[in-house]
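Presented as structure tokens, the chain that follows is alone, the form predicted alone.
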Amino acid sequence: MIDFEPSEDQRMMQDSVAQFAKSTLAPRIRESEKLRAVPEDVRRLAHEMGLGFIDVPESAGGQGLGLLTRVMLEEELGSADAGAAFGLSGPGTFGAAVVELGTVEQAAELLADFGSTDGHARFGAVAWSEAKPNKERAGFVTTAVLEGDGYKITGKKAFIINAPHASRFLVFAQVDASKGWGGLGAFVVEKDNAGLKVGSRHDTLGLEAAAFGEITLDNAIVPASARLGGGLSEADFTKAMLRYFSKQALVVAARAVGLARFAYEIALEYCETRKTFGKPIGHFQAVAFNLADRHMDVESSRWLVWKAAFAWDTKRPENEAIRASAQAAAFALEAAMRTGDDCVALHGGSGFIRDLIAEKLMRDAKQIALCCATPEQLDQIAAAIDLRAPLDPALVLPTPDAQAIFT
């Protein structure tokens, strides 16, 4: 039997959140996008609910409530305010990468002060893109080179997501030249490291809570153990790092999900009350045409984003979840920029205008699409499996020669 709804429990979560983000978050959108980052009361409130390891295993300190419960509350806290939801300190995506990357051992030492009394104040941060590509050859500049009983790391990362905060970094570097995009190696930098200097935060068209920047490593000296992942084969280190990015792209999917719901529901509102020629232009069949289509949108992404965390949950064969990941964040992030798009034009003039919402959910709609796998990148990995074709990490990861992205 098929049954879309979720349990009394998920339901119960999916309430409370609702009401922080339409009590908390909301109200303080415009405050959270001039401060440029999410206020640290707000933060202290999403830590004590928890919502930093909803999906977390519980033998790295989490909730081990699984991904699907994540995303429903992850599209709850984008129907508010989607740059919050990037904004929220804890271990974000370093959490779901070191998941994915680490030892369970790794996982909770390493996730263990994310959750206590003071981790409203601590961020992660994954450094994986690169501003320009190299020349030279295929891979990254940033190289890790093995000295002694440990690791040297030096080049510089871009477009890291709270970067001008976080405490800790998992930083994607080269380690084998000869191998290009199957050479890489993942490590563990502290913010304290004496090679490590974090640079100007980026400018950014949306999304103004989070806070997105770059960092230099010249020389950054980090031990053997802060590798991880480096017992695994060159192929299953590839399947790791798709995971990672797959279950990721499905939370920024579900983000923005709850974004184009935002601004299908105004846009809504609006077309019922703004009248011309004696009733309101919702009547009219284009305007019409045009709401149906997007709520359309918002329902086909929300059971998409859905049925890919549930695969994840219930662990069906991994090709099958990364595909319907894949398909389900390429076609929600397309989706939202559409509606945030329809809404700032069904507003007409005003739409543009800073005292209303709808032009910051478009500029949000825009920048979120960078903030995993873009969605032609989606594209070629949901396309690879359906081919059988190997998942070459030069074609399906997001790196500079192809896309730099967000994360």
Contents of the next structure:
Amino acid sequence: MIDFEPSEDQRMMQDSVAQFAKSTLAPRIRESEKLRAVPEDVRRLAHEMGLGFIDVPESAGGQGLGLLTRVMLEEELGSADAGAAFGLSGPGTFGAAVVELGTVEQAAELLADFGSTDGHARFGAVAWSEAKPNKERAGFVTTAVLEGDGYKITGKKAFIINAPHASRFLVFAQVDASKGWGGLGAFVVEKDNAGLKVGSRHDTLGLEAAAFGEITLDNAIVPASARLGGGLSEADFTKAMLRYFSKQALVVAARAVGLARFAYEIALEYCETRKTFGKPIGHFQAVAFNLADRHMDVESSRWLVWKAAFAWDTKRPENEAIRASAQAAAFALEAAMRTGDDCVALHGGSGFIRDLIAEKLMRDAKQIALCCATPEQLDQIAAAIDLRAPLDPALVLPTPDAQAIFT
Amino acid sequence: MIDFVLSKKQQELKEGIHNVGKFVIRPMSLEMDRNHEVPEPFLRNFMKLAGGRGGQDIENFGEDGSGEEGKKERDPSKISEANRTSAVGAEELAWADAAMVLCMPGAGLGGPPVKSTGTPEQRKRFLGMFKGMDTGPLKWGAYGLTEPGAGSDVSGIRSSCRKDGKHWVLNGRKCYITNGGRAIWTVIFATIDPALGRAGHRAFVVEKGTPGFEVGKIEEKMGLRANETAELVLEDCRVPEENLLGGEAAYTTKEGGFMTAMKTFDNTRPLVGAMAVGIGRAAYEYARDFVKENYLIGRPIPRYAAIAAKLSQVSRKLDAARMLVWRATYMADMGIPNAKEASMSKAAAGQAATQACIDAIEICGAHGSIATEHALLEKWFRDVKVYDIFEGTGNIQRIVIAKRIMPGLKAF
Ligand SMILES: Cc1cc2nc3c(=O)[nH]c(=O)nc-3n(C[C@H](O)[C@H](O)[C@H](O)COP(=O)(O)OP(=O)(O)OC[C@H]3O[C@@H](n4cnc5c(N)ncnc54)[C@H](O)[C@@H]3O)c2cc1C
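To test you: the structure above is the form predicted alone. What is the structure of the form predicted in complex with the partner chain?
Let us now look at the entire complex, which starts with that chain.
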């Protein structure tokens, strides 16, 4: 039966994360921005709350609370500081990828130290994107060559969320050059690998509390056991990556819903107080209708995200869940951009000045839409599923051929 | 517990309507559009399926909505799903045919004001008239608010009413009234004094055949051509005082009559939204299937990628609107005030569905605009626009929303 009421447990967690977000993250949003990191004491607090392990399965050492609970909590983080939501420590997207591609044992082993007492200092990262598409052939420039009983990885990866801090990476590389986007492999590479060099940090438009950066792999040698999902067929590997990208998009979308809510709320408050021509600007129709539209955006984004997360948690057919996630995320990311944009516009000149938070929210809103498969790519995924087109990895994976993204 | 799966009953209702829609209604859709009517035998069969109850109140298909028509008592400890069920049914019926959904016998839009404001006797009397339509004659009710001079501006109605002995005397003109010509009664809104604004409004159930109550022009429309839209004329029409909806007592508060008109909308707007989503979905699926049959969507070839993107955008906007519809009906079922959410669902759905039809034609190219035997798309494009107009235009919904999010805003 259609029901929008969270369970008692979900409410309680939502309240406590909202409390943390409001009292700890929000007041320090500018501090985190300047620091270009989430302050250590804040990370420690989040770590103690177990925020990095909400939906990680219990078998892999997580709380196993499901994606729906996760997105509800991510919205709260996003409503205070979306940058911090990305900049918090923990396994992050690395955890999600490992769960999709690895076995339960691999996941448990690879995620264990993120949960330890010093876990607040540990970050995981996924090295997917490359700065430039490969002009020679389809697929990544970065290659992994089987050598002895291991692989030798060479190449350069870019746009990696938390790369500068990460202790462990999942690196994607071309294993079979003849298979194009169907010939990928995923490899766990430790930060202390002799062939790995953490490169420069990108200076980004928004979400400054999260560190985006590059890594270089120069004959980085990893054991064969470091390869995840190596036994999967091309189709199954693509499917696993689609699961990863769509769930990841949903998490990012939830943060975007929070961000949009933040932007909408401060815009609303401003429109009720700022007066021109003798009345609050919100009492002019052009402004009021704009607010009404953004309110609809925030609400409908949230319900779409919930519904998609629910589809995963209740084990709906996989294509249905992937499609729902792609569409929810595409909608929410665009809605967040509209809201951030309008938030600045409705603040007039003051919206452009850094004394107010509006300008940061607009920058964050654009940045966040690049932190997972973008609306353009998500639309291709959803359409491919709806048209029952073959899920060709070249078409449905967010490859640098189509558009570079942060992962 | 958060849940987005239809109940068993809703699923069955959806599938039932879908099958009738696909195999019976769709094949006669174009003809109904040309002939400006829905064949009576079909409606009668449909009424039989619905157990002789009002068909336009789709909720009656699922769960008992009114409770007073001799149907089985609802268990008060169980939360009603009626509004959610109605939304599910309405979407599916509109998916089948956008005009058909408004042609279903029953109290129609006249039902909600009678239910919400009528006295127990009035509810029994006026809603009871729709019993037994599986065997007896088909009947419709109507809702007469709009006038040539006042649509959005409800408080500006000029149709007058004055008490004379045990009767009220009504004068004025109503326009664009759905099923107005065939209705056995119409809820007519009139004013005792335009200067009083909303406080002067009164709502009457005016029965067909009442002297001085005539049907005027039947409109020719862009779409929804199978559905009747009528002008109603009141000339010294004497309505018995028992037909004043809710009795005098209902109008002691300042905005009694106006609130009667408005309360209707909290329940009906999400349903109109659901219908819009149904039409938009029909257009979307049409375009999707057209693309599936005619193009090879493989590797990212620019033109196909653009078409795929458009398809996905259409569908996600409809999905978003459906979520707002579900949310509004969920709140209605839970007894949570939902005026804002009802308006949000209607505004989003009307817009998304209209855009869906526009884009679906675009996606199909020239094929999309040809009104041949097989092209329902051209008809849906004509049908859908009014869903963004009646029951409050998109702008009017935004006024309602704005007033709810800014309590300090009284008027623009
Ligand atoms: C097929 C059909 C069936 C109908 N069925 C019924 C029925 O059964 N019963 C009934 O009572 N009515 C019915 N209507 C009437 C319908 O509800 C009205 O047409 C509608 O509410 C709009 O009113 P209007 O036509 O007077 O337009 P107007 O109110 O004149 O509006 C014209 C335009 O101005 C905009 N506008 C108006 N006021 C404002 C404002 N304050 N701020 C911003 N913009 C504004 C509107 O959004 C619209 O775009 C039906 C109409 C149609 C076409």
